[in-house]
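Next up is one chain by itself, shown in structure tokens, the form predicted on its own.
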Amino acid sequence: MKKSKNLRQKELKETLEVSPFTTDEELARRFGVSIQTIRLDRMEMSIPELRERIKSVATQEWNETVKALPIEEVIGEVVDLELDKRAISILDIRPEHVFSRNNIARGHHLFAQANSLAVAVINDELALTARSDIHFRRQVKLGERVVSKANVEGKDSRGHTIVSVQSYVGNEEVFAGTFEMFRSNQ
């Protein structure tokens, strides 16, 4: 039996509420009811899309906090930073991300979602790259997800911070870095 609009909604603003990165795609399989429909369902609500709520609770949440370049510079959305230790962004494959022969992601995206990631979870007002060491696992396609991890591991005898980066389209590896950072308060 489906659920009346008035209690579907309700619940669609609760569950965004909670999990404010689920798509719509997510939210009609949950609530069995068709894209649109949630669609229609957000507009009356005035919810924003997804990528609207993502660059809004990134914006709330990390703006301050991002020291080493403005949040609008780092490549993808980031979801999840703690400076110094870890940071995850998402970076949805759009058209002018691809080849249009074959719609395979450019590498140097995938490259900057994670190169700019790494300078974005140094606690400094200076980070650059002083070196990477890639590894691109697989080809992206248009329409898949990219979710960078960085993870800050430590510091090389030069006084880099290392940041290891690892790229997932679902649960498969496709990208994994590592980045020997500089930074102006060694």
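Residue numbers count along the first chain shown, from 1. Note that the structure is predicted; figures quoted are calculated from it, not measured. Here the rigid core means the biggest group of C-alpha atoms that line up within 1.5 Å when the two forms are laid on top of each other. What changes on going to the form predicted together with another copy of the chain:
For Glu173, a C-alpha deviation below 2 angstroms is recorded between the two forms after rigid-core alignment. Once both forms are overlaid on the rigid core, the distance between the two CA positions of Arg42 between the two forms is 2 angstroms or more. In this overlay on the rigid core, Thr23 has a C-alpha that sits 2 Å or more away from its partner position between the two forms.
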Second form
Protein chains: 2
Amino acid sequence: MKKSKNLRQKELKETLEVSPFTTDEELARRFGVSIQTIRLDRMEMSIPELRERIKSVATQEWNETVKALPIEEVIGEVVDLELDKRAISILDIRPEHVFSRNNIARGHHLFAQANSLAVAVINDELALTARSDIHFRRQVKLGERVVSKANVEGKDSRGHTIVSVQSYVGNEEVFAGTFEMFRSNQ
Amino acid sequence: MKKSKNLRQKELKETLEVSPFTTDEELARRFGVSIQTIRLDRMEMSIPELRERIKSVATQEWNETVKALPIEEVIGEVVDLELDKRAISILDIRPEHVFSRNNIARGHHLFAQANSLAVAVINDELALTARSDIHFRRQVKLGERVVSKANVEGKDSRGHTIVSVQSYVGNEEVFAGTFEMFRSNQ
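Could I see the form predicted together with another copy of the chain next, after the form predicted on its own?
Let's see the whole complex now, leading with the same chain.
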């Protein structure tokens, strides 16, 4: 039996408080209703669309400039950035990102999103990856939206900057990596 | 002072015995002569061109078929393959692979070459990367040719297949990675 509209809207609101990056498509699947219904629910409750929600989650407006590379060379769309602290990007998995055979996203695209975000977050014009330890937690499918979050954790004994990156589809972690970044001013 | 032709040809031959994947461009740089001179040296000594040398290094003709993905989805050109044992691919670093700012190859392209080779070497139609630990040993520049070698090392306690990949420019290691591969028949 379908949930009442009231109950669904209550649960939808709670879901978005916990996982603000959940897409309308994922919400529709979760609640067993159409995407249009989710959109109407959001409008009735004045919940903004995903892109706006991501911006509002960012603790400050993104007013910093990527130093290490031109912004268009970052894989995915950067939606939040505080240099040498943290960064967030979004990558929509499109046909060119998947294995033709099974529509599963290829690992190097998830890696590219995370790695280029780890480069972008460094406040240095020559930031390069020295080492990385990465986990592919679950398969990512065509059409899913991957949100990557990079956090600068500090420096290791060699002066490399450690950046941890987690990538999510909805509230599910799909990729995690630790990146040791070389910087010219280290 | 330039080396005599005899001495150069002797050293060139020795170089190629140790590092058969060295390109004519690299040889020209090393010996301080033109690429044309290297080609003439090779012809005089009946040393075949790089692509032929790579094939002759392969311990058997490449007569196996990639199982895990269509061959055109492998990043780089596969020049040798023995399923569940080893594979070799070549990637020429072109402008689309480098940071525009400094012409250094972007990490995710080196990763993509190695990772797709680790997928390709698995004798399974659903091979996926579970985890990877990678090192970027030195910067790779525009125009360099990266030769990746994958070796299947066996299985870990969870049944994942361990593939080690080393990538070289000439005889210098530029990238090394260990890949834990999931397979459907594990």
